[in-house]
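Take a look at this single chain, the form predicted on its own, given in structure tokens.
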Amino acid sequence: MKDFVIIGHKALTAADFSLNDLPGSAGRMDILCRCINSALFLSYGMRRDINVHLVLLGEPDPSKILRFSGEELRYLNPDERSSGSLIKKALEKDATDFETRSTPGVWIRRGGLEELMQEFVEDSRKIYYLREDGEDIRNVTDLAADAVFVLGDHMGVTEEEEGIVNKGSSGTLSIGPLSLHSDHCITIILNELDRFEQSKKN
């Protein structure tokens, strides 16, 4: 499985938001919804080897981790409202230190970036942080099939968060010289991984 971690600094941690106003009432939850769709959807199907982890740090009850598993996911359509609805249903559940399933393929628990990174380190996963000044992804010859990619939201990543990620990071990667939206970054990363994996087969 490949994993994407997206940090939502203002993303609401309660279900009392409107699906008609994901940018405003939900703390830019629209950004996270677009990341879910970019990571999971193909033209005529879904990527089943992807996990998307949303680290929600907003009010009123931070912090929580939502996990979307492409392997088991159901009831997701390629629009922000659909993914927003699944997030809303997950936030209606009581979050504990252990994952609780809200709908098929969607889990919620308490926790933050540090706990999540530690779990990946313990599983010997290769973790990559995305930043413009990192190593060009096209120059990396050993991209793992089960790599973990960490991205920020519209607020980027704080110095403290960078420190947490860098503790177990395998490196900082760049997909280009310009700052892009997180969902666009995910699309490009997956395209590069598709091409990399195809080249190994040829």
Contents of the next structure:
Number of protein chains: 2
Amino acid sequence: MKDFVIIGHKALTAADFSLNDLPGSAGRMDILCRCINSALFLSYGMRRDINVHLVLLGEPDPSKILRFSGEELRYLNPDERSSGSLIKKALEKDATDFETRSTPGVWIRRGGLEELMQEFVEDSRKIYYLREDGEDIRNVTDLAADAVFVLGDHMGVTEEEEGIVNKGSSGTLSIGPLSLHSDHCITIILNELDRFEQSKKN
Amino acid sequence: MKDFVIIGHKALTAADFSLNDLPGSAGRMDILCRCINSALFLSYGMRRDINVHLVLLGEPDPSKILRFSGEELRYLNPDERSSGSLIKKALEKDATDFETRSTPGVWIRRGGLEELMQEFVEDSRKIYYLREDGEDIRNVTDLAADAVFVLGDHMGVTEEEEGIVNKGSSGTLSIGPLSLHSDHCITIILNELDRFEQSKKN
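For comparison with the form predicted on its own, kindly provide the form predicted in complex with a further copy of the same chain.
After this comes the whole thing, all chains and molecules, with the earlier chain placed first.
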């Protein structure tokens, strides 16, 4: 299992947004929708070994964690409205400290980056933080098959969040010479992991 | 300048579709919208050296070519609705054999894959066709900085289209061990080209 964590600094924490305005009234929810697509879709089917964790920090009721589990996911199409609609359905549920399932493969709970990171550390998972000045992912020869990757949104990652991630982090990675959107970074990371797994088979 | 050509087999050739239903009534226009995003967006700004050509083959008035020119493009945001809205505006224009500008950086004309390929061949451009069984892009050491990449949509590329592309093609490329959506392929190709250009500078 691989995990992607994306921090949505303005992403709404209530369901009263319009699917027609994911970038505006939903607090750049479009970014998170595209990350779900990049992390989960193959041409024919879905990446069943991926979890996507969206950390929603926007108004009116922060913070909440939505988990999209590739293993169990249903009713997801590749378009932004489709993932937006599953996010909306999840936000209609009461969020407690324990995960509640809204639709197959989508879970919601109350919590933030700190709790999430703590859990990965307790599970001895390798955590990588994505940053332009990190080590080139192609030079990392021991990328764990169960790695956790943490990415920011259009606002990046704050210094405080960086502190939380770095406490348990195995390193900072970059995916190339240019700074890219988070969903594009996820596509490139997965391509790297696909190639890595393929090379182990050969 | 690099060019991406994406064939939209069902993509509508009239403007009477709803931005709320890009996958359905617009004939999987969502795929083309995501390709525009992948080809043109950087974290801070736009890839100004990219043209995206959408070959629309759907009803009611096929075929038309839309060109998104990174050099001149304005009013484009990363979300699918935003590119969908620029496509819709372009389709409101009368398409002739000559390009008509609808909004800054977006052009429409009548035409199909054959005309487009012929023009690239006349300009002595290197044309690469993306296919799962192609040569691994990482093994190609002479990728031209002004290459043309041809990709299919959810229906792939038909045998007839393959014949047209292969006439002028410099080779068939693959981007990794798994079959991915066209927009994900574009992200990976551009990462490869970014790295290639960076290595030439060092």
